[in-house]
Amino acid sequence: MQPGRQDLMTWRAAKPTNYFATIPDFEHVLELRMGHALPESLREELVSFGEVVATRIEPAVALLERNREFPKLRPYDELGQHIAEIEFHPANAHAAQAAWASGMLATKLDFEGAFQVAAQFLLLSHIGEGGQACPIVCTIGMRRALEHHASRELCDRYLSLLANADASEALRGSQFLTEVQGGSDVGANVVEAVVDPDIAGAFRISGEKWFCSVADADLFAVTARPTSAGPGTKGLACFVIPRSLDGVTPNGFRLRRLKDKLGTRALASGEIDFENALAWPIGELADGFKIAVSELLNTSRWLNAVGSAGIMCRSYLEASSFARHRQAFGVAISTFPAVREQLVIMKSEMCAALASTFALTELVAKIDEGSATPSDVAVHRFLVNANKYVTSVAASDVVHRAIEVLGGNGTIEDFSPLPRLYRDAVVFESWEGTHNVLCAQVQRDCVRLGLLEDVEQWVKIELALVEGHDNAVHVIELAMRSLQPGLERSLADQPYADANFRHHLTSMMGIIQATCLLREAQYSKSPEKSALAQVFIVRHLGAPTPFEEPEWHSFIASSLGADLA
């Protein structure tokens, strides 16, 4: 056998059978933000699910991608009756059964529950989206909206089924907000809601929704404008529409077509026309847009960042393990400084995404627990949008770098998951808000709600808890002082903000991620995490490297630690 092929076979044989153990320092990340040791019950669940994702869900998703077994629309049955059914390969059901059995959807909406959901979703996202991540996120968002705002009748009807751990029996949720004329301009939406004269509390929904992911869902959360409501987002209400009232016939909707997407190809996304679909409001009509944002969009944005971090973890895992086994010029390519630099950039971005996202998860957990302060709520509102923006950008870059490490092999669909992860990462970038939309939202929130002062104070508190990294803390403090005038001007001068706020926000998130990384480095007492924080600071905060080139590459090697052993 040729040596090169033997190297590849060794690489493949060394692939992990449990993703939980492959995430650097993950237990310390969780413990830092939870404020206590990882409960043994939670650890057992994560270890178990890490194996399930690697050995059951990943092979099923790989089969779907390898054979192009993607969802297909079956609008009519064999008798010509309209059924709007979506057909999936059996491997999709196999993956779903394993994902739902994790109990992620039944987790209590409390402090520990938020961390369990985020940790399990991080593990699941090692497959990319895979036809499972989006349905789970949307179902969690639907459950949160109902549990926090819906009538007792709606909760009794649907909540237990949304939380069912048996995928064959559980209800799946989805959220259809986008209309052809109103993507980011949600206030332009025109789908109409008319009071049903015969059913108390019910409405009839009519109009077109343009981008409907999880088009196979059992419950649709939609925004619609009651006939008595005014224009703009203030006139939108939030409704739940059951897919069918009799278990067979579509409830007043037609699936026009399925979208042919760049990524998330195992996920059914379509265009749907509603005509007098029976629906019930979620909460008060006047609170519809607020509910849609706070429960549906913010849940998706939080977990989108978790998913982007999961994609980065898997990409780094594939690239670092390949570099250890692939030989060129008689040595493993992991010995080449240029490859090591690529790997350490990937690892530092991955760890930064984990750090900021689990800091955000701590805020979500406090809000769910009911212990959040007004400042916690303000920082959450800032981070849930800004963090989604930077982590999704970083995920695409990290996968791209991983593909480069694998070279031409990295572009081959059945050689590694990287082409799939790259396509999915690009879709994650637009999922629940493009970069410009999110940056504009953060700027408006800062102007209207004064978030910036709370965020800056939160960063200062985090930095005050860091000991033993004085030089790094000093660099972060200098970066904050340097950035502050521009940020403040962005809140008072709209033309200046239009040209500069996105850049300032990117810099602010670099400060936040560096700070969170330092907190983790101190907590874990990990020299490797300290080195990664230094790499991140050098790249993002403009700090000069304190090393000559040979020392810098030695430092990079120490940052990668056992990954090159």
Ligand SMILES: Cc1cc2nc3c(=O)[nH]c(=O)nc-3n(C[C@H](O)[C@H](O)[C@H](O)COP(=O)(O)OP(=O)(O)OC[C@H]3O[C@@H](n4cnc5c(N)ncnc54)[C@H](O)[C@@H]3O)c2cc1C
The other form holds:
Amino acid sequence: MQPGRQDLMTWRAAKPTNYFATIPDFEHVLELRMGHALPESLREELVSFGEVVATRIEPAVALLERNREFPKLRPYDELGQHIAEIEFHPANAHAAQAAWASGMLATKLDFEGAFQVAAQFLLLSHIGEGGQACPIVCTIGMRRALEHHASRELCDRYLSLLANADASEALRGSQFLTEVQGGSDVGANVVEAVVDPDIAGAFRISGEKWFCSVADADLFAVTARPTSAGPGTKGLACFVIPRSLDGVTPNGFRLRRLKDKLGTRALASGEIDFENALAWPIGELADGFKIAVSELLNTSRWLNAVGSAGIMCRSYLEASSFARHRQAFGVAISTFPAVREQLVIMKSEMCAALASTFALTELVAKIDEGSATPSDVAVHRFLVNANKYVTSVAASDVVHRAIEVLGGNGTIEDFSPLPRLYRDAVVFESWEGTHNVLCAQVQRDCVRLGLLEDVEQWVKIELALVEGHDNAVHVIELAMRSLQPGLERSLADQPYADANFRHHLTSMMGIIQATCLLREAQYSKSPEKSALAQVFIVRHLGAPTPFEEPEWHSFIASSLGADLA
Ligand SMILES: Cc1cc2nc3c(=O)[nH]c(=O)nc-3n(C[C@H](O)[C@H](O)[C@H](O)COP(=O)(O)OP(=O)(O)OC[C@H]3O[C@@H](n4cnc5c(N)ncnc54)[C@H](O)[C@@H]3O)c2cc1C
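For the form predicted in complex with the ligand instead of the form predicted alone, what are the coordinates?
After this comes the whole thing, all chains and molecules, with the earlier chain placed first.
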């Protein structure tokens, strides 16, 4: 056998069969943010699900992609009846069954539940979107919206079915806000809601939704404008539309077509025309947009960041293991400093995403538990948007670097999951809010709600808890000071903000992620995490930096730890 092929076979044979153990320092990350040791029951669930993802979900998702077995629309049955059915390859159901059985959708909405969802979703995201992540996120969002706002009757009708851990029996949710005139400008929504004269409390929804993922869902959460409501987002209400009233016939909708997408291809995303679909409001009509944002979008944005972190973990895993096994010029490519630098950058971005996203998870958990202070709520509001933005950008960059480490093989569809992860990462960047729109939202919130003070205070408290990293803390404090004038101007001068706030927010997130990484480094007393934090600081907080060239190389060596041994 040619020697190169033998190396590749050794590489493949060394692939992990459980992703839980491959996420660096993960238990410490969870413990730091949960505030106590990892409960044994949760640990067991994560170990078990880490194996399920690697050994059951992964092969199913890889098969779908390899054979291009994507969802297909079957508008009519053999008797010509309109059914708007979407057909999936059986591997999709196998993957769903395994994902739902994790219990992720059945967790209580409380402190521990938020961590369980985030940790399990991180493991699942090692396979990218895979046709499973979006339905899970939308179903959790739907559950949160109903549990927190819907009438008792709606809750009794749907909640236990949404929280069912058996995928073949569970109801799936979806969320349709976007219309053809714009996804960012939700206030321009024109889909209409008219009171149903015959059914108390019900409405009829008509109009077109342009991006409808989980088009196969059982329950659609839809924004629509009641006839008497005013313009803009204030006039939007949020409704639940059951797919069918008799279990077969579509409830007042036509699925025009499924979109042929760059990524998330195992997921059915369609265009839907509603015509008098029977619907029930979730909460008060006037609170519709607030509910859509706080329950649906904020859930999606939090988990989008978890998903981006999962994609980064998997990309780093693929690239670092390949670098260990692949030989060029008689040595493993992991010995080349330029390859090592790529790996270190990937690892520091991955750990930074985990650090900020699990800090955000702590805030979600406190809000769910009912113990969040007004300041926690403010920091959550800032972070849920800003963190989705930076982690999704980082995920595309990290997969791209991983593809480079694999060379030509990195571009081959069935050689590794990287091409699929890359496509999914690009979609993760735009859905649930594009970068500009999220940045603009954070800027508006800072002006209107004074979030920045709470965020700066939070960063100071986190930094004060870091001991033994004086140099790094000093660099972060300097970066904060130099950012201050620009940030303040962004809150007072709108044209200046329109042109500059995204840059300022990117820098602020660099400060936040570096701070979170340092807290973890200190908590876990890990020299590797300290070195990764230093690498992140050098790359993101820029000048002035006290780090000299030799230090950079020693950071690289310590950051990679045992990964390349
Ligand atoms: C695969 C996929 C699945 C999706 N599934 C769903 C779904 O299930 N439900 C749903 O509701 N939506 C869904 N979406 C839609 C998604 O949420 C929107 O694509 C997204 O919100 C952006 O809206 P848009 O595409 O209309 O872009 P536009 O709003 O047209 O924006 C185009 C560009 O203009 C920029 N821009 C817009 N406004 C501003 C501004 N004020 N300042 C600066 N720049 C601005 C944006 O950042 C972007 O770069 C999905 C999208 C994709 C790609």
